[in-house]
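Only one chain is given next, in structure tokens, and it is the form predicted together with this ligand.
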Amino acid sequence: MEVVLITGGTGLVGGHLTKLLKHEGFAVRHLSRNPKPDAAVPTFAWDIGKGNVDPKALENVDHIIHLSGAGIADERWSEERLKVLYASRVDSGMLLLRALEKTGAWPKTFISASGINYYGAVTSEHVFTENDPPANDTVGKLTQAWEEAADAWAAHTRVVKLRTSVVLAREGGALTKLAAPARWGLSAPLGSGKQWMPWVHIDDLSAVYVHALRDREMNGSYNVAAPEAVQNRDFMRALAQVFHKPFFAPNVPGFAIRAILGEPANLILEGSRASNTKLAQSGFAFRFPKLGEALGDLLQ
């Protein structure tokens, strides 16, 4: 049985991959900055400030699927939030790699969480290709020193970073925030709601990095966004739907966004497409491409 190391496994897209690989054979542990006893899975044990890693953890070790990461959009982007956001994503690659540097055991995969916002929060009718350089801006920069600290690992073994759009999911994350309004009609357009909103089902994300596991063709970023694109208004219009609400309300202003959000509100009312070509050529078939069907599932 293969053994697939996640590290950050406990989050949302952790918790759902987990299901799915364990249900596709695979053996999984986790690496946590607090594992439970009462986990669901092997769960072991780092620190990143200190530089520690239960080395039990990588024993035999596969696959590494690295998802860790202190949320982007939880809090305003101080320095100090700023440094939690690199340390949990790319200090945490190179700790690990420098763990296995010791062992010399390298496994034969290393897949990393990335995300679209690699290639700016900017509104505007260009669909970003892989192809495309990533943003000056404050999550571009984050995103492309993760990236790096991915790309570090290719000279032991194959990398697979996945540029994630917008995960949806029942239990988390950014629909159960807009969807509660919704529930009570009062779902509005955010901003402009222009701006596009690439998305993409759990099940869906949670199949791309088993996909990727299996194919041993894959290799660099890959864009994981639903064929679907929507803009924001489209997608609070959806939400209205789902609901069997009328959709109506004034847009919500974006200075009142940016006001309680600060920067970080950025995320939310900008927005561009993002191709997902180079995804469905290495064979990969979406359950969810409509934006429709992946939200009545997930909300019915």
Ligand SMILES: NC(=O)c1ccc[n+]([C@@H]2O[C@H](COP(=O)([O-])OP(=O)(O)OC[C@H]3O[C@@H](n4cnc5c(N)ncnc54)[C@H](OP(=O)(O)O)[C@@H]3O)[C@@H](O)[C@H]2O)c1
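I have the form predicted together with this ligand already, so could you send the form predicted on its own?
Below you will find a single chain and nothing else.
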């Protein structure tokens, strides 16, 4: 039985992925600040700030999945908040790398989460592919550093970076926030409503991770976005339809969203399409390729 070590395993994606991996016959371990080595999913201690990792977590590990990362839009991007965002993504990956350098027992695979905002918070008609360069804005620089930390593993093992779009899940994340007003017939486009919203159902995202574990030909970066590209106004209209509510509310002004969120508002008010051709060419097929099907599964 192959052993998978997950950072950020208790988060939204980590929880779903853990269940799927166990169902598929993998043994799963987590790294956490709150160790529970005797739990159903053995959880070992690490402390990114102090640079500590329980060496028992790394024993006989076949694959590492790096999901660790503080919520990117949870708070305004002060200097201190940006330090937290970088540390949770970049420093954490490098901490694991240094820990394994001491043992020399490298896993077969290192898979790192990444963000579709690697290409920046920008609205354009360009469909971004994995060959496009990173953006020079705040989120682009953060995501580039995140991926560079993953690339540091390439001298020792196979590295896959999954540039993830908006994750749709019933338990949390963006969908629960967007669905709340829609349930009351208050769904409305955000800002111009013309920004593109690459998205993925959480079950498909979890399946992509398992696919990347098993397909030894996968290397480098992959955009993870469902085939159906929608703009924000279409997404919000689809939400209204799921709840059988009207869709006539005026657009929520962009300046109001920026006043509340600060610079992270750009992640909501801007967005472009991303090609999933490279992922499809690896043989992955989405279970939820259409937005209506995904929303129906999660909200009805």
